[in-house]
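Below sits a lone chain in structure tokens, taken as the form predicted alone.
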Amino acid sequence: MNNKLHSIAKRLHWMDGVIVAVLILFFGYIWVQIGDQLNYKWRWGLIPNYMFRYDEERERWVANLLVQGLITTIRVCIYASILAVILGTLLGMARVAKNLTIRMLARTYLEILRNIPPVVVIFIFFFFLSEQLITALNIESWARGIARQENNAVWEFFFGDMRRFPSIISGVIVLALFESAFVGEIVRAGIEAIPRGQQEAARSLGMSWIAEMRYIILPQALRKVLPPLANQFISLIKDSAIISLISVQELTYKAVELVSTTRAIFEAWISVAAMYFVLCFSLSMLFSYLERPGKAAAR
């Protein structure tokens, strides 16, 4: 432990201390200005009660608004990232396909989504695709039937309150379609990074284009693109705040509810920002740790 602390101390520069001091002074100044100029009374004591509450019927502590929103955010991001990777991989393959029409369709989809504001994309996908799909598949009535059942613990574990299942599915679809455009470009770059000699060798063995992609190109490309895909997953978590606009009850949506209920504006948004930061920073550290064995092996 002492060796680790000594090693960290060696890597620190005097400028690091200056930056930390400036940040402390800056946030301290903001804190004082909010209290003095706006005559704002801080009520941090409210926040813990809106994270967990004691349920007298169950006789145990349960998640309250903010933690409920955080759990929904995690659920939506996991499912959306899985769907985005699947769609993005197909788009990446389409971008390097032999057929010109397929390449142009994939590029059109990617360029449109990458050059339109996310809020506009979210509303377009929600009203013109997600809502229509949910109605066509009769998902809302099916979810209500599941919610009425007594033995729905498994469903609630994966999706939460089944009465809100349609909104979660809407959020997953909308986020996945939006993020798949970025994943598609990452996958395309990974495919094009594979030496052409391997593709020529596959063709010389009589492999079809699909078999070549499945067995030779994609396994290598996906290993190369794992770091940018991990960063894209972190971006997806931050982008998930947008789906609060379509009434998905994730963390940002719950923060708005908290503000409207308590008027604890700064406390609520600072707490939400801290929760997003802890989640994203923890994932960043995890992905960095998982990359180390690969880097060591490469050396």
Given for the second form:
Amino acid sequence: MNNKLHSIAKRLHWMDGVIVAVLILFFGYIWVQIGDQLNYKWRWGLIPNYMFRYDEERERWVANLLVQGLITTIRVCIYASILAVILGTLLGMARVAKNLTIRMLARTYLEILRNIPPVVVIFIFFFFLSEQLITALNIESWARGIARQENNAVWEFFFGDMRRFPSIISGVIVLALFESAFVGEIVRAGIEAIPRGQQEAARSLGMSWIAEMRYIILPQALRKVLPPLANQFISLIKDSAIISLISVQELTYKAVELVSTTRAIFEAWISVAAMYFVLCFSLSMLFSYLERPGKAAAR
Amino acid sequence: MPEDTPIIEIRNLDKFFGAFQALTDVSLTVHIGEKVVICGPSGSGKSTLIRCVNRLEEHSGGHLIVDGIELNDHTRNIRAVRMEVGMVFQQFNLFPHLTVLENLTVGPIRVRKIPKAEAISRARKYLDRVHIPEQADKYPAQLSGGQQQRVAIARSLCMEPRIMLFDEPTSALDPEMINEVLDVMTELAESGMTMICVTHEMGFANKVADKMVFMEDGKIVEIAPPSIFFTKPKNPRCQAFLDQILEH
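Now that we've seen the form predicted alone, could you pull up the form predicted in complex with the partner chain?
Now the complete complex, all chains and molecules, led by this one.
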């Protein structure tokens, strides 16, 4: 241990000290400015209560705003990425299809999504697609029906409060449609990285295009693109903040709510930032650990 | 089965890659049980010709009839033909994500739709035939080149094809592994399989072939039985080619 400290100390240069001092001064100045000039009172004591609160009736600790939001964010992200991988795989296959029309349609979808700001895409998907779909399929009343039932624990586990099911589901659909374009590009790159000989071998066994994809090309392609897919999953978590705009009650939405009731602007947003950071950073650490050679079944 | 029944009929075949003509007016008939060895300098269209036979390449003109089925744009025809025509590649092209056994069963199960247990016992039978029954549960990357090529041969045989095509099967192998693959091919030839081989292994060709074909610039220049082909070929370019590769 001593040795380690010693070696770190040896590598430090006087410049490092200067850099750290400048940074401390800078943030200290901002801290003081916020306190003095904005007359801002830090109330960090509020935050824990908005994570968990004690429910007097049920006599136990329950999740409050922030943790509720976090749980919704996690739920939405998991479902959206599953859906995005399915759609993205189809899209990736369409991008390399023999049929020109299919290829063009996939390309159009991708280019539209790539060249429109995400917020606009989200609104378009929501108003033109998701909301119509939910009304058409009568999902609203169906979800209310389940919410009224006694035995809805399984539903609640997967989707939280069933009265908000339509909102969650549109969040999932919108996010998945948005991310599927990027997953599609990753999958396409994976498919194109598979040597031509694989396709020829599959074909000379008499396989159809579907069988060739299903048993030969996709299993290899998806294994190849697992690392970028994992990164895309982290991107999706960050992008999910955007669906607060269509009133999905996830972490960012709850933070806005918290700010408007408590006025603890800095505390709320710093806490939310920390929660996103911990979630994304730990996932990224986990993925890079799994990717290490010799870890995952690298063949 | 009559020995003189044609199983592959190639009539006036042309093949273009863009403006480049890879095959010009190629005609060749292969009978059931016949072994044909195609040789010639690189770029002469040997590989293109046999890749046309299972339509990995589409011919541009002429007719190609395999096992009574004319090859044209109808997908069903193509798949029917491919089931009857096994292909062995220069680069093996084994499926790296599947074990040896799975490489051998994926075709029979997914294409021939035979039950899994039957496919497995069939796979073991052919692994025995290519002398590597003990490698069944390994992945291709764990095998030597020669072993991989023998697995590739077994994979094709598992479809129980009527014709086998070999596209320079030993060209990517280290010299000490060539013979184990040629031995398997010789045994296959002795079992009566119809074979077309593109190869430069003239010893093998001399031993096995019923018919030697020499190609140059996309044309068939000489067709002759090996006894004549190796001693007194009619075409001087064929003679020059043989002199060159038999020199060492």
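For the two forms, the rigid core is made up of the largest set of C-alpha atoms that agree within 1.5 Å on superposition. Residue numbers count along the first chain shown, from 1. Source: prediction; values computed, not measured.
- When two forms of a protein are overlaid on their rigid core, residues whose CA moves 2 Å or more are considered shifted, and residue 278 is not one of them between these two forms.
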